[in-house]
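Next up is one chain by itself, shown in structure tokens, the form predicted alone.
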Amino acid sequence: MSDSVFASVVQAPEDPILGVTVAYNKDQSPVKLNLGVGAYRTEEGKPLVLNVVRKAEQMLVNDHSRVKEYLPITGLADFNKLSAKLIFGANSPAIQENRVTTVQCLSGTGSLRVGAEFLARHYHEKTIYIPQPTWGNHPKVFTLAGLSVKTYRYYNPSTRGLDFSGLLEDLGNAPSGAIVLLHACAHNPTGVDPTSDQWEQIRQLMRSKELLPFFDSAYQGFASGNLDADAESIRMFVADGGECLAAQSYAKNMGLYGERVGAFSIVCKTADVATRVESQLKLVIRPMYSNPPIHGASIVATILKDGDMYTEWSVELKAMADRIISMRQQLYDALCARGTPGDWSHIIKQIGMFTFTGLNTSQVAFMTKEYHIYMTSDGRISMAGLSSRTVPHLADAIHAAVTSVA
């Protein structure tokens, strides 16, 4: 037998991120703890699948009348006019004078990558900001896609906080009409969000500047529990009147990860832009998918329109918030109660399913081999990853990592 035609393939490295899961699987310790993982996990340690979803599942099972055809290319209808009013808010005058078009795309993910795609064929400027760190997908949907990435200071390690100077003067010297890609609410990985009047100096710079706004809002009510202040920091870039991109990813705020559902928005300056712009985004998706799937958006329209559905997705989602809070809070009181050296008040700080911990490379891999404790090399935990129960033993291994390696 010949070789095969792919004999020269080399092994890929798993990835970073999903890379932890399959070291976590293949350890057979008991303690073993995976915090790396960026999905919601009960205080059992479990998925969570939402009640609310679980009862749309069935209303939409129970109807008789649905059918399997193909979605149009930009997806559902009632889904996207829903997804908009979500996160631009109910009276938001851009949907009111029908400047914005969203399409349903593949999660947040897919929402990127549309959306990347798009300016890479129809924007003037080619370069795109994203922070320094960002989720470890983000430099590589954009590089694909053809865009030009480069980056601007946002996290200071030292105070485990916002590095605001620098991101104000690297976006000052940012060239005029490049794309910032900007993370809506809950930072990924490490959980430090700006504040308003923060946002609000850093939308008069954008605008000033005339920088694109590209939002990702993967954390939309997931974050604080509240769906309106998780939305702000877009809204107060729409309420100026300017334009920008918003992906949205309903993977954790409604657990649908693996549903794949998100929507790609683009607020434009007048209802006739947004009609070409959504006839070209059509021409994107059409060779890339063909068109949506229809399960998971069905889901969420028949959550979002339903008065009563709304509200008790909003309770849900507002009890995942509070238990991730919950868990900073008790993570934080654990190492205090050690006398763990450093100040931890970044914990309690930060917010989101991700927290930075300020832990390095060799201090990650103590804890590993040691605790059996599983996390991204940069020390990025997951804190819906803990439980009541877990925590001591991560403060144990927390501790024993700040006193015994350098």
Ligand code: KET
Second form
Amino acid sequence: MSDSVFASVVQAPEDPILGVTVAYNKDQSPVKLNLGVGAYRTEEGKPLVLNVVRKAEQMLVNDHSRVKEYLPITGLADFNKLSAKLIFGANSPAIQENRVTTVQCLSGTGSLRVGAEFLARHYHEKTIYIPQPTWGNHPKVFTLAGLSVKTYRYYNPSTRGLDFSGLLEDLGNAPSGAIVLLHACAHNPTGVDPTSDQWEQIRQLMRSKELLPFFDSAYQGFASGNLDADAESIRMFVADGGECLAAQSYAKNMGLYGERVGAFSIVCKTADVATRVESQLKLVIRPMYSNPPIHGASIVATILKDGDMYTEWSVELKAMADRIISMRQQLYDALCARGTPGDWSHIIKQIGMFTFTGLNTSQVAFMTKEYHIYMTSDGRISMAGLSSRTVPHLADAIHAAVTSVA
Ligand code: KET
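So that was the form predicted alone. Now I'd like the form predicted in complex with the ligand, please.
The next block holds the full complex; its first chain is the one shown before.
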């Protein structure tokens, strides 16, 4: 037998985030804890399907008029309209003036990719600035779409807060027209968001330099527990009449991770441009996956269009956000009680799904080896994966890591 034609293919490394789950699954320890991927767990450590999602699915199953035909290339029309309203606001003038085009995509990642492919084909400036640090998949998505990736300063490790002057300086030095990736809220991995005043300054700077904002909104509702408050940054940029792009994910806020449901929108200056832009988005999508899946988008549309179900969703979402906030307090208290060296107040100051602990790679490796705690090597922990039962184990591990590993 001759060798495989693929004999020279080398083994690829695991993904820095999803690979953490692969390693966790192999661990036999009863105390193992997965704080890697950003996926919500209940106090019992179980994945959660929202009641309102179960209800919507039941309604869909019971409706025998529903069929499984292909959706249009742009996805479910109702879903697109409702998604635009959710992110830009129910009374958004941009929507009323038909200046927004929204297409259903494969969750947040697919939305970012479709947006990036469109920009690489139709926008004059091919450089995108992403925050340093950012979600690990951003540089890969944008590079493979044909954009050139640069970074802007975002995080100051010594304050564990925003490097606002560094951010303004780097965006101020970016070439006019460059694309800028912004996390709408609950910045991943840092948990550090600009204040409203800081957003306003970022907006003014970006508009004066004609930088093009591309928002990644993967956590609407998860930062504050309020869907409108968490969209404030985006709405500031839309309110000035300028153009912007937004990638929306329902993975976290509706718990629809595996359904892969999201939306990509471009706010244009006129309805005429928006129509032509949408025609080109279809040319991006058709050869990639033809058209998106129907089930997840139908669940979202069912919930968003019914007042009572929307309210029920907001309440369940708020409960998830609140549980995460209480985990922050419990972890902070547990470290204080142990007298763990260092200032841990960033645990309660940061917002969203993650705490960027400041633990280094060796300390993380120690916690995995000795305590069976799985997290990304940059020291990020998913607070959503923690529960009152597991806080003491995590606090013990952090205490040991900080006191015994440099
Ligand atoms: N943007 C950000 C900022 C983000 O954190 C994620 C997912 C996504 C987009 C994409 O999510 P999607 O499932 O495509 O809607 N982040 C978590 C999961 C992952 O890495 O895929 C995480 O950081 O753990």
